[in-house]
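Just the one chain here, the form predicted alone, laid out as structure tokens.
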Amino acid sequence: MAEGTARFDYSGKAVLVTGGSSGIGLAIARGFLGAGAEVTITGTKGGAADYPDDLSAFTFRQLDMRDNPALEALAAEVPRLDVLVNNAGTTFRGAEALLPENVEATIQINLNAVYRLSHALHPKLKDSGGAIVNIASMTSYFGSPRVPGYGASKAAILQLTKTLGALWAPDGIRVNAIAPGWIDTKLTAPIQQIEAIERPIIERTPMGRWGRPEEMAGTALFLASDQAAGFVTGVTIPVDGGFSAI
């Protein structure tokens, strides 16, 4: 059973994790799987076998988050749903991050697709009294001069979480988010190789280290649980080793 999942029982629950083929998404997907859920993950490659990790325990769906018809089709094909984890995201680095077309692409994947998929799955989540867990970021709170599209999209996720939490509460759907701190993933690997960037991150983090993807799973399972978090909606929880505390 995955770390942090022992006290949760998701037997018989259907969970969809976008971008669940690696990193934080895969760790969260494994957490729900370990708690008994039936878990569907999405990824951009053609099939589960195209990834280095063993994804055979999951139902895999190829999905390009820029493809609006594909998002709508996935929502239509999902027979039922109890939990939606909007994890899929992207960013650009260096000068590429400043190009308007890349800012727009980042916002499409990290924000627009999140709303479109959530909206399309609203009827099924309403039927189940389900929950949505969005993935925000430290850039939801702090400026991100190196990645303006990423920062803008993740700040908007925080606001979208509040808004949908309030809007859909009468439908029995709870909407919350996790704001990971600096987590050791493929997305942050380039930063970890640059001492001038990496050192201040560690020095600023009271726990003095990078977080692990699996350390996000317990918070996701808590937020999605009607028993543990049944009166929690519209909130974003930092899981950041204390980075946002100082």
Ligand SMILES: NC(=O)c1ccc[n+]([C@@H]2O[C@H](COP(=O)([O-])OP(=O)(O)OC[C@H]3O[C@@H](n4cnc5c(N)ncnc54)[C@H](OP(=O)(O)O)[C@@H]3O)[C@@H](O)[C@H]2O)c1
The other form holds:
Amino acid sequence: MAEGTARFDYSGKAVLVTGGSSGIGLAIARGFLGAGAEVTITGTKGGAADYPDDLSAFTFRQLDMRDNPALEALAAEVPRLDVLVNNAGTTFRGAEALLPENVEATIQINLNAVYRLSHALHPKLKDSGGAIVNIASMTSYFGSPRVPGYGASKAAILQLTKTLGALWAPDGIRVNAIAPGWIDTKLTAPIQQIEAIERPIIERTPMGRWGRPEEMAGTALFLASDQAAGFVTGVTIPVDGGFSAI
Ligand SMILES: NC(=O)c1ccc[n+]([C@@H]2O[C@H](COP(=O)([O-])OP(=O)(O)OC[C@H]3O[C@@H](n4cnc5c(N)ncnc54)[C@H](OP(=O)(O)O)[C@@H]3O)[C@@H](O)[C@H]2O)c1
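Alt. form predicted together with the ligand, vs. the form predicted alone above:
To see the whole picture, the full complex is given below, headed by that same chain.
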């Protein structure tokens, strides 16, 4: 195959997707699985059988991103790693989202844990010449008055992606991110029920609809691929139906 004409073949590659138990993470995990990878996913529940989707094709690990020793233990247990997808994330809502302790908890889950896990896996990614794909957000670019902790964490993910891309380039590790627009998952299910929030989102999205989790997978496979994206590092790609274009 000519250079640059990549087909995604992840045969023999080890991929870890945090928060792969549902939504965007599950869709990305399925993308890597379909391209031949051995995929480990994490979720907050005790086992794969606790989820509505069939997760039996994956290796499942329970992980709470607030638990620093668990993050270190997961990194130690993974025998080797080619691709780390830092996808797990969450938010508080309403008045709860404004409480300082909840802002701190959100930043722990969405940002601090991402750095801790990436740092702990750095030696294994260096050994493989691997790649990291982070999950940013439209709140990486725009203010997010309803969810300050979420917005701060996702803005920092964009910055951390640039920083780690530069810091680890000499080690042969590429670090990039996807900034999803508004995607139909259990995270956004509550706001999809509130017309006063839902309608402006759709009206502001040039493509005029919610994105599907599956629509994130192709960009993840691209960014992680040395063949397709071997000179790409430190970037965040919006996959947002045009939301950030206007
Ligand atoms: N949906 C969107 O519109 C959108 C837009 C931009 C960015 N994102 C980002 O995309 C990522 C995936 O979100 P999603 O929309 O796919 O939501 P989702 O379906 O709720 O998936 C979130 C995943 O993160 C895991 N998780 C949540 N809290 C955790 C914690 N404290 N410790 C460890 N894992 C935790 C969940 O585990 P359980 O399944 O066990 O709960 C689940 O696997 C997040 O980083 C989110 O911020 C989403």
